[in-house]
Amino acid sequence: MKRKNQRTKLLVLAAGLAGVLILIYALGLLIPEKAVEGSFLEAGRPPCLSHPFGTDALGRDLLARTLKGLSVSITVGIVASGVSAGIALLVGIASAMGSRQVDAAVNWIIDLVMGIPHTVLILLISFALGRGMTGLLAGIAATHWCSLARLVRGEVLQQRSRPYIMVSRRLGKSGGWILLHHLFPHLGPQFLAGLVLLFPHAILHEASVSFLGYGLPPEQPAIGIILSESMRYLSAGMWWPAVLPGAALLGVVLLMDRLGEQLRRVLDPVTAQE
């Protein structure tokens, strides 16, 4: 039997992981609001067949709330990581292809942002913009671009000294042409893998900031809010509102991290052909 190529195996695994995440996201969107309404007759029920994740103190089904919360987290992760990766790409290219003064200024800004704990900076930005979804997205997007920007900068600096870049310059090609036809195709795999790997960080910071009360509004079914509410009832023996939604969030983060790792291996010619 002919052995399958490693790249094919990695692609199948990446597609499977992406399918699971899409399914979770779709289920969260399709659940009607009626399914998460409270009922005091059902309040505080432990996990059972009718409520696999149990119910909270208001009688709301925790599985439905968790799926809805995960869909919100995935939405925040997609938007915030996309904006942050776009900033990283522009800043990294500008730093590598600009003057020494521009490069020094960009590196100073990166050092400044990375020197402040992400959670603290997200809290400050979110609070300054009035909390809510807008402030949360702005805070996450403004704090997660630095590492990817440095990676892009290093790749551009490395490629600028390549012979084919020097030949293009000798032939009179402009910097924009070289960027579009030579650098962007080379940066594509690293950028895509970096974008996917930003996603878990964005989700975890969204949950942590919402848990502290500076992110999404309390009426929105977000995982951070569910965990925050569950803290009041842990001493009463209600462990499931904290453990099961938290485990679901951790599972999504690990799935996304695994997906990013698989994409990195697929896009790397060395590891893809092992």
Given for the second form:
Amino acid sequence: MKRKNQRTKLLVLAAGLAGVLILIYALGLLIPEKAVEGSFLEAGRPPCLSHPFGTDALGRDLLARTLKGLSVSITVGIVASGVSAGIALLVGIASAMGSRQVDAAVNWIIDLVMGIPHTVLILLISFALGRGMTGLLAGIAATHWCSLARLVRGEVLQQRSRPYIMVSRRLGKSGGWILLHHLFPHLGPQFLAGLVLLFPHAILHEASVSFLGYGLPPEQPAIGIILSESMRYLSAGMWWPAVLPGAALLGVVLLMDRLGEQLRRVLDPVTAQE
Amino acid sequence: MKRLQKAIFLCIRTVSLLFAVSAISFALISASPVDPVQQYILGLGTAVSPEQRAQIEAFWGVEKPLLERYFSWLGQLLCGNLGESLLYRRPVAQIIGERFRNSLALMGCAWALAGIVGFLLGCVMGMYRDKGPDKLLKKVCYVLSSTPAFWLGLLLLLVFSVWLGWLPVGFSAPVGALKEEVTVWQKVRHLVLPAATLSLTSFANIALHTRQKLIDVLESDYVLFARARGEGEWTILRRHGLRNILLPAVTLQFSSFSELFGGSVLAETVFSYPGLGSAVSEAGLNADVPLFLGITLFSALFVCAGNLAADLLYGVIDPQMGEGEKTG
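Return one more block: the form predicted in complex with its partner chain, after the form predicted alone shown previously.
So here's everything in the complex, that chain up top.
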């Protein structure tokens, strides 16, 4: 059998990771609402065969709730990091291509956003928008673009002084044409990897903010809410509502992180064959 | 002279940022659908007639335009008056002062611990690059930096307080004890778990950074020469490594105040520790606007102080920066 080269291996691995994530997402969506309805007969069961994660104090199956919560988390992660990455791309390019004043203004705004602790800023935005899903999404999207914007800015600045772009300019191509045909193809891979690497942060912040009671309403199945409820029963010795959903969240975050790393390595020609 | 200029520039920038933070947080709070007058009346606990309500509104100036309200608030703020908390019915400045003392103990311990442990582990990882210890520690770092801080707190709480019963469950002092009777030992025991949570989630960053810097140093020509002269690996680390990597590590640690504060919000909430972090979350949940604004501003001040310290440290201690001053 022909030996697969490293690039193919990385691609297969990345596809596998993405497949697992899609599976979790689909399971969360497909599980019917009935499965998370509680029955008090089954309240507070430790993990067993019919309830692998056990049941909570209201008798709801924790595995179903966790999966539903994870798919909510993944949705929030995708939307928030997509919006955030869009902002980062626009701001980064504007900062690198624009005038000196634009650049200074953008840097000042980045310093401003970085100047308030992220968690506090998300709480503030969520408060301003009356808590709930919108506030959560806006808060996460508004706080996560800074580092990616800096990356894009640095990359564009570096490329702009490269000979091939100078030549292109001498040949009379407009700024927009250069952006579209030279800079975007160059930025694409890094941008994509940066986007995927935003997911884990977005998901972690979603869970934290829901845990604090700001994000989703308490009847929604979110990991943060399950964990926050579990605190009440912790001293009674109910360990499973605290440990297992959190571990599932950690698993998803790690998967996302690995996926981002793999993508970055595949897309970067220097490391793709390593 | 140039150094002084830079310091002045940094100070002006910081002040401008703080003003912007105050404006933005004020605007966000004003945009909120939560009605502070309603919250205030709820907090009074008595029925309020519509006339009295109108009086309160007139007294607070709710009907005035946004800018006017902002400037009157800012004016009071600059005089040191942060208003009165709706939740605790006490001046906000007093609450922040009290809570910050608790938070400072927590964040200080976690910060120092994370810095020292992270730096040492980073050195070990760099020295054993791509060997067993490095691979293992790198995995640990990646997992810890992906772990939600509040979940780690819950795990520690479960293991050390509920199962083993070694450490108390929450708060900063035993429940029911008088403030004067709480001993230092009791305070320390209540501090251990939150501080451990906070430092465990934040040391990975500094460890990975130190590892990378140390690897860069070890690949340099001067280390190659030192090796050729017969210096042992640990001597090289002591003579050439530490001097080059310590400063960036310290600077990075100073610029991590933002994550530290964010982490403390979660850690303090899990352990019901009475610090600033749990106060800001409570203030937001109970629509205690003055306290919420006060702590937001304070946290921005805290982060700015860290960044300023990092910038100044870089300029003052780094000999390369000093040389740049002479030639440039």
